[in-house]
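The chain below stands alone and is given as structure tokens, in the form predicted on its own.
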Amino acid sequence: MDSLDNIIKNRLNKDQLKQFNKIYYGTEDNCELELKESTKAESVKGNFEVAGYSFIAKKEELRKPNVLRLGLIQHSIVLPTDKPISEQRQAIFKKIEKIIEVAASEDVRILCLQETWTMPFFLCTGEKEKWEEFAEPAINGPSTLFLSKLAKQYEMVIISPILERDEDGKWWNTAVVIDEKGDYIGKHRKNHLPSVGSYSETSYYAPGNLGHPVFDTKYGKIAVNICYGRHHALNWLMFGLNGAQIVFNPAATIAEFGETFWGIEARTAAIANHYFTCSINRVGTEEYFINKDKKVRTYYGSSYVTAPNGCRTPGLSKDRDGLLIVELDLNLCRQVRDQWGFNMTSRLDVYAKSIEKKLCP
């Protein structure tokens, strides 16, 4: 199926998808970023949709702009699960290389991959002795050690969710952070874990215990909010409250886990805490075949970035390995904190104290 932003703006005129535009988007032009031809060959070549979009702050007299490109991946994994994981592993790496040099090529600064994205998301198996060798140290896994290759020779900052084991054999749901130099600089662990259905991930791991981190990378104060964390309104809050201007959101979710609201917490995450959010989420279906029972999951895509003035970027397909390059001026994050007053007004001190009382009656 082709995306929802695809279809309705097959179906409308011009004047029509203006105003279209102008409330669902929140702005009647899309702002397109002139992409290069032979960023559109080599998508046709790879077999993955690419997108580029802009947002656009005001000219300030005291503060020059501050202009990057973020790249978003999501992809599909290439082969069965039941081939060998290295052989796997390795047939993602090579997709995804190709990808990155296409984001690379068209000045992509930051760069984040969905949720555990050198696997497939067998977490819904409820098996874990068959899926071990997937997970891999953070600072010197093969994951790792593949990115910061490219991170160093493109100058980007890359951010690689992964399955981690920890030295004391533990797995944790991470991203990790590559710098430009290609050195690990940290990472985040997931604060929130599902138990819906048949993804019940505190059967692998803990909730993360790192907190809410903020990375200050070369390009801008970045945060990730993996996956199942959107459903929190208060992990966002602390991203916020930490000084992120940009929160990644990886994810691996299918259409019965809140399709219907993955185009708004996201969004609605950006306006109330004055940052860019930008929501990943892979792509294809993925069979496992346990006790001779098939389980089958197909994943919806649809990644998008959104401002925080709540403009938002249309959403890659919802069925193809998919590249978003989004063009962005970070001065807009105080420019709408001072014009919309949400920090001032916040009242956090009311409830913090009315969740102390909550939590010790």
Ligand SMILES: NC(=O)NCCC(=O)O
Contents of the next structure:
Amino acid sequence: MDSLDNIIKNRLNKDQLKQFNKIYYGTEDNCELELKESTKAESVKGNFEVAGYSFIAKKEELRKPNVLRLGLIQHSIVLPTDKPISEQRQAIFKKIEKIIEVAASEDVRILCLQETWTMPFFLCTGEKEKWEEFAEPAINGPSTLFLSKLAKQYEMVIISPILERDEDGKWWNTAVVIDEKGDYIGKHRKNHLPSVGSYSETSYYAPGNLGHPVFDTKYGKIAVNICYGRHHALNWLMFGLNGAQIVFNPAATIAEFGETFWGIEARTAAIANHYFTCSINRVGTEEYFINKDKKVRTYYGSSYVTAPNGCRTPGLSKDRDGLLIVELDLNLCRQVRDQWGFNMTSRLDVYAKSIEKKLCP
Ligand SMILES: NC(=O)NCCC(=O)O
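What would the structure be for the form predicted in complex with the named molecule, given that what you showed me was the form predicted on its own?
Time for the whole complex; same chain goes first.
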């Protein structure tokens, strides 16, 4: 299962590839980022892919460049889904800790994990009881404690999408944001819940009740649009209106639904809203037994990043754990906004009136 990017790269000659890259990715040479030898060695040892790219912004006279590195991790579960929950979670922690260490050695400053990264995506089974111990508090839950330590150690902002259990025992599909000192700074709850095929998350939790928060971190203004929310243009819009410079889209999605949209939606959102988007999807096959019936789901990875000028990185592979490192200059957001001015021409007032009329005829 090679990625689309590799299939093309391996079949075109040098000149054809340059032309393809220019139109498809937005740059002739893909701006590959030189990574350390130790990074490559660790990725071989740990059996995960590592790739690095950079996006370039113009040099400005008055503003200094605002360059930083992002890290996206896509991964499979480690143990079969019938193993004890604590063992399943611990095995994932162990694998992720190693990848975060490599990201830190490459000076990654903001890192995001995939949707409900601590567990198999059992939310497709319709079952609740036997999985309930995966749900955890956003503050001081096992995964927040685990990542806080790493965030502090590496001075890294970490976005941790988990299955949250709140003080009243209710579940939420939540992304926790931890700052570079290891402190919890807030959370976002998935706004749009899928009801498509075997995805029926409304039986587990309610749609998010926290709006569209943007977290003003030491390294940049960030937001999280969780998985299915990427199909909703207004969800993307609101993060932009609230000032996001980078919007992460942690996901858990399978080829049966919208693999054709995967490369389009977050990319369009980056262009329309003058921010960077980071799309992360899990990999691997997860098996469940429901009344002795076997259910198998395979996730297609392909995590990638888009810049506000529409340039994108190639995707990570479809079937391997991976770390995508992207160097970018946040000044690009304003540069593209000034060039294209979509915010100035958006006519939000007209749409606000039309929407109000539609909702309350
Ligand atoms: N996790 C999730 O919301 N999946 C729904 C299917 C999709 O939007 O790709």
